[in-house]
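For reference, the chain that follows is the form predicted alone, supplied as structure tokens.
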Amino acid sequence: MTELQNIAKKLFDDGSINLLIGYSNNENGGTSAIFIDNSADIDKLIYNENCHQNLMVYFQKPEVKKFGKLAFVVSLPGLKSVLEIASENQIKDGDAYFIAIDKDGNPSLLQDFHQIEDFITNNQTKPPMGLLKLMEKINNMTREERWQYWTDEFSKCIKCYACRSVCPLCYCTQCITDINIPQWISTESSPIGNLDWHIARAMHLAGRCIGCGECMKACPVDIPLALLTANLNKSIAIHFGDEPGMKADYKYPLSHYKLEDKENFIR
């Protein structure tokens, strides 16, 4: 039994969790969500370099929820997912035990905010080089090639909502775009009603997104939608000073207002 399992067994043979969401096989050869209710499938449970998808998007879920006692499987993405819901308000400490995995591979048990704060810091990593290069590029275009760049990707949207999805950060009970009186955003996937959305949907995570790109890996038709929110993130962190994803405490820059913030946005 591995480590990872053997952490997982004394969660469920001492009574602390009723629940645990990790990665497992499948059938396809690759790697999917499992949920755990009992220590006898353990062994079912795996991490590896495939296990990249960010479990935090079925906390809020209310199947999820009734189980009381949680624990999850985490990597960095998904432990900075943990500390921005609970700068929002919704999870608070100790309702749920996680299984992080540092950058060498190994698990840890955390079990607090100020112990994951600590995780956090001990394992960053850089994004892809790809991702960089690519921000680089759209960067350093005019105002109107990055508008062509954008307006391009986004007529490929077949607005399926997967972004959406797979977002720990899109918990809203009723999206925006469900919303239809009135209809603040066009349903069908044209070039006004698809730039709706992912305007939209970038403003809503502007300052919020901590980074796991999983929105991009999830889109079936390839558009970059992790570069809107770092861009955003980017601009948030040199104007206001602030990363979401770091601390339990953080203050959301576009709802908080301190006397020291910058006005030169002003024109």
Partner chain sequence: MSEFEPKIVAFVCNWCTYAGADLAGTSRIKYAQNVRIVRFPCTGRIDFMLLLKAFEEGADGIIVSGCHPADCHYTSGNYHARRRWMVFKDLLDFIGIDSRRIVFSWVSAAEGAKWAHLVNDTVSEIRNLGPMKEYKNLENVSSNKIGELIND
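The form predicted together with the partner chain is what I want next, because the block you gave corresponds to the form predicted alone; please supply it.
Partners and other molecules omitted; one chain follows.
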């Protein structure tokens, strides 16, 4: 039995949890989420570099919540989303156990936010080079090129909302796209509707996105969505010095202010 399975088994054996959400191999040779509700299934639990899905997305699902005592297998981004939703009043200390996978792939059991905060500080990784390069490339384009780039990208959008459903922070019961009085965003996948959706989505995640990149991986037409929020987070860090997902008592930068906030863009 692997160390990961050992930890999981112990949680079941001493009655700490009723449901564990982790990864297992799937028939396509990849990995997918597995929901284990009794210790007999534990041998299916695995962790390897293909296990990228942010399983915290399941935390708010009523089907999961009804199990009561939960445990999640999470790596760095997952843990960041735990802290982020903690700061958004969606999870309380002690609501779940976290089997954290560190950068060398070793599991350890984390039980409170404090431990998670420490873990994150000790396991910081750089954002993927590819993303940074692309971001830089776009930032170096002329405005017209940027517009062309994004209209091209957005025009591919089929409004499937896969990005929304894999995002651990898109937990609203009513998304702005689902509102029809007023119809903030046109429902069809029209160029304007797509643009509105992606701007709204990015704004709603500005300063909240913890950069797991799931949206981008889920997008069937490969729009580099995570760039939008990553770039916004970069400006937020520059303007306000805040970074989401680092602390459970994070103060959301867009609902706080400082008197001395920059305003050189205001006449």
